[in-house]
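Single chain ahead, written as structure tokens, the form predicted alone.
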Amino acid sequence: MDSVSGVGVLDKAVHMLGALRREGSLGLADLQRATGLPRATAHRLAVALEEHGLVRRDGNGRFCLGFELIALGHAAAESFPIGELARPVLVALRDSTGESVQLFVREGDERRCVVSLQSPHGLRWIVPEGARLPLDAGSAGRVLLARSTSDWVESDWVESVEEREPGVASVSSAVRGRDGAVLAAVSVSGPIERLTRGPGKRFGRAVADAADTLAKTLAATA
């Protein structure tokens, strides 16, 4: 595999860290696949980790995430509680359009999922918490990068339609700080056969409202 940062046991651990996540429980033979990485290799890291508590093993002996990530994964989220203050306003805008809602913030040239709640529809679309995506596609990415388009300048929302997955539509409004910075992005997405072609004309007020509603509360707790 190519290194990421130039430290290559780092992005190996991360990678296979990724594959359990993904996959779940892996025998080694199994977790060796999935991360294409050589037999000895894939043991060495996976015990290395296992020490750290970031790997553990289920009852059949099987590689698995460990307990410690978890404690990780809530300082993580104490440190920034967006989040968290967020997710009343993104139930209320999932109930309100019965579509699935996402909460994305920028890191670095990619934009990450902070917050995925799911439409109750059978058929819809998933975003994962966690799922690092572009920035230059998707209404979301859009919005982190701040571009400017008529559709953001006269009605505070951007949309898209099959940008980055076919048969996928979504409308994305910026959160923004009280010095007008772009913290995040409130989006709602889902198949065409609802959203439309025209995802902004259905639901871009609500979008536009929540995102609003969000900033307020963050500028209350600040």
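Now that we've seen the form predicted alone, could you pull up the form predicted in complex with the DNA?
A single chain, with no partners or molecules, comes next.
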């Protein structure tokens, strides 16, 4: 029942979608509790969203996220050229390292996982595509904090160990545009047991190369 940030319909609608994302599926009363909205308002909103396919009802008549969101999600991913171009490069990186790899972009003072590929190992570290993570923790976060060319010239990659999540280590490298601005961060992450406490030593080169390949691909396309 966390309070709604804004006051407009749109804020409420997004808040409701967020509640449904967290909780999976909710009856009207649950929706009411989860959003803090009055019954009538919650119902009206849910029905309005349903008409647009952003919300649907499951077999029991409970509200849950609608299929239109699947279509929009795909379109959103496709309309991000770096993400599309990165996929083959990231697949190669995952296959060569055997670990989960991600592509992050900066969004305000956070970072967003735009592409996520999972390690084939049984024990793996997964970051959901679309997830929003803090900028001030994790190797990818530090890479994205470097704004200009002058920063971080010392190394091609950055490593972090248990910085954001216990037991998880990662190595990241910047994808830079023509002008040296950091466009995105390529990241390899997994359990410390496999990555060790100095993951850069083993994977730094591969990650930096992947980031570089991606940067070149981008330059060639644009």
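Positions refer to the first chain, counted from 1. In this text, the rigid core denotes the largest set of C-alpha atoms whose superposition between the two forms falls within 1.5 Å. All values reported here derive from a predicted model rather than from experimental measurement.
S.K.: Establish whether a shift of 2 Å or more occurs at the C-alpha of Lys12 between these two forms, with the two forms superposed on the rigid core.
M.R.: Result for Lys12: yes, a 2 Å-plus shift.
S.K.: Core-aligned, is the CA shift for Thr41 between these two forms 2 angstroms or more?
M.R.: Yes; that C-alpha moves by at least 2 Å between these two forms.
S.K.: After a rigid core superposition, would you say the CA of Gly177 moves by 2 angstroms or more between these two forms, or not?
M.R.: It does not reach a 2 Å shift.
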